[in-house]
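Presented below, as structure tokens, is a lone chain in the form predicted alone.
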Amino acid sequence: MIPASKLKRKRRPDSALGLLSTPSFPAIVGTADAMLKAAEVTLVGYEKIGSGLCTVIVRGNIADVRLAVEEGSRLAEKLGQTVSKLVIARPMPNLEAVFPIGSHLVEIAQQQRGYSRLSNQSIGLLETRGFPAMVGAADAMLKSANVQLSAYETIGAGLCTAMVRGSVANVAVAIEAGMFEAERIGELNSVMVIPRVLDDLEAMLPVASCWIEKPLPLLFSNRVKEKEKELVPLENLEQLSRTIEQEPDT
């Protein structure tokens, strides 16, 4: 049952989403990156539905919304990686609570994830059919430049994609040297090379658990350890008050 709540959210009558859908996950990161350089909208995320398709989902006035759609599809129509496209004004409260299509997810999705030790570099991404051929793509990146394997992504069709992370200059170095490795193991498919990641974008893309770092919990004990009190001795109530009654009167 969906909340009550949820449905009756208040819809800005200037609010409008967009989608566009490719066939790579290194296409969608490029044209995900040139939404968000072209207009003022606000990057979701993006969603896997299989068979190597992609979706890449953004928010914000439908102005700025159509330009982004319109600048993402020019740069994946150039890639040769178009697959569909769609601006809605004014989507239904019902999408929002349905469809993992909410602004709110951005904010979720940074708290849950501490701070990278790759943010702020240049992203280089190869995508192979075949595991052997991105694997085989990604050590020859490695060895041919100053770059980090930050993570990797399937979606799918046996897609795969390295991700590496380093200078702009390293990072294409170590792109043409997997190239040519992908390509003599098995099958090369796209590659992407995004000199500056902008904050959006950065907070969506995978990043393996060993370059996370996340704050350590500050631990506090529930108990308060007291000075142990000295115990005072005290003296025989009932010799006192013999002591007492055996006093003269003054």
The other form holds:
Amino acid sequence: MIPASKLKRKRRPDSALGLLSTPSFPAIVGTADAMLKAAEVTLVGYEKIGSGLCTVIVRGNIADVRLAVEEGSRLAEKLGQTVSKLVIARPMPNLEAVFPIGSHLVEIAQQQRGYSRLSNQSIGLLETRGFPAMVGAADAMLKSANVQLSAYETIGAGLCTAMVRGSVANVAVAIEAGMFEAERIGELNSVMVIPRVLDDLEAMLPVASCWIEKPLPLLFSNRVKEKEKELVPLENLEQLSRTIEQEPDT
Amino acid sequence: MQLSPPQPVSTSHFCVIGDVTIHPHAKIASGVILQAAPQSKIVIASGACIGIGAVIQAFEGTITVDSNAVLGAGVLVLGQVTIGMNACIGDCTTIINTDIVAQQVIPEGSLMGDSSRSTLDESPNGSPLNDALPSNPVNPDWPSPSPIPSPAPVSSPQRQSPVIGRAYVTQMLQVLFARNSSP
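How about the form predicted in complex with its partner chain, since we already have the form predicted alone?
Let us now look at the entire complex, which starts with that chain.
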């Protein structure tokens, strides 16, 4: 179990804001992973606006945010995605009040969630256009390697993503099997494998409720009270007389 | 495989029927039949060589033999075919409705472009998409220098846009499992 002190993130004042948007969920998780590993930024979350568009939101120092967004967009372009990106050095407070871009959201999300039994494993994401293709691919993935299906996510435009967790070799083989099955059944849109998932990314990934363990409160029927001991006054020791018996010298 | 040369129709000249254009510097052997159906034509470019007893029949298209191509004896060319420059077609080869890439060498006795029969002595191909390609030479031992493009449509439906991240995952699989060919 992760101790509560570790779950609470030390909150730095929000300075710069970085946004990166791609039309596919595995691609956005991959770019978020690249961004987190490129510089010290805080991942605030994903914003899904429908029609398959997802945006990843990061906060941090301006230099870190610039590096992260640059690295993320490089990966996205390598994946063949045209992205829209944004870096604001000092966003106005009004923005933070309205848009979901503040890093305080990270703490709130974590408090609500609890601990996932599948955390800190490699993750594979497979996105299809169409639900049957995703279910068939998920079944093929589970039958092909030692992986667990952790969650699924829909982002609109018919795109749904299945996520599997396990060791990296198992996940890679599972994704390969899932790719063939998805193409056979329907339309495969996107795949991604992330060998090492950082804590920040882990906290922001969707997890099905069956994997989450919340610490249960200990139940006591009554508070156990200790019986108070009665105090007895001691005798005045100075008043006591005591005869000292002389021992015979031998 | 030793194939006996075919007996030509005529020993002195070759037969031309229909819209056939032969460049003055092309060389046609005796006994060759060049027949273009109505609405079709045959174009023989300069320097091309057509071997003895060859039959070139254009049907619903144009047969083009580009410059310096060599067709061996007894070659049969049907339908719409483009034989690229400097290509070399072996004796007794049949080419049906398929293009030959420039500078390609086809062994004798080959069958190109015919998808009506399956060749059982083919070496098995790993990718499932290869089954859809109709043009495969009968002789699997001969190393073909380049893949032959087929104008016939591939039977498996092609995606319009590539799968995002497939190359990334395939490369990772290659690294993990030390594969030489991607699946």
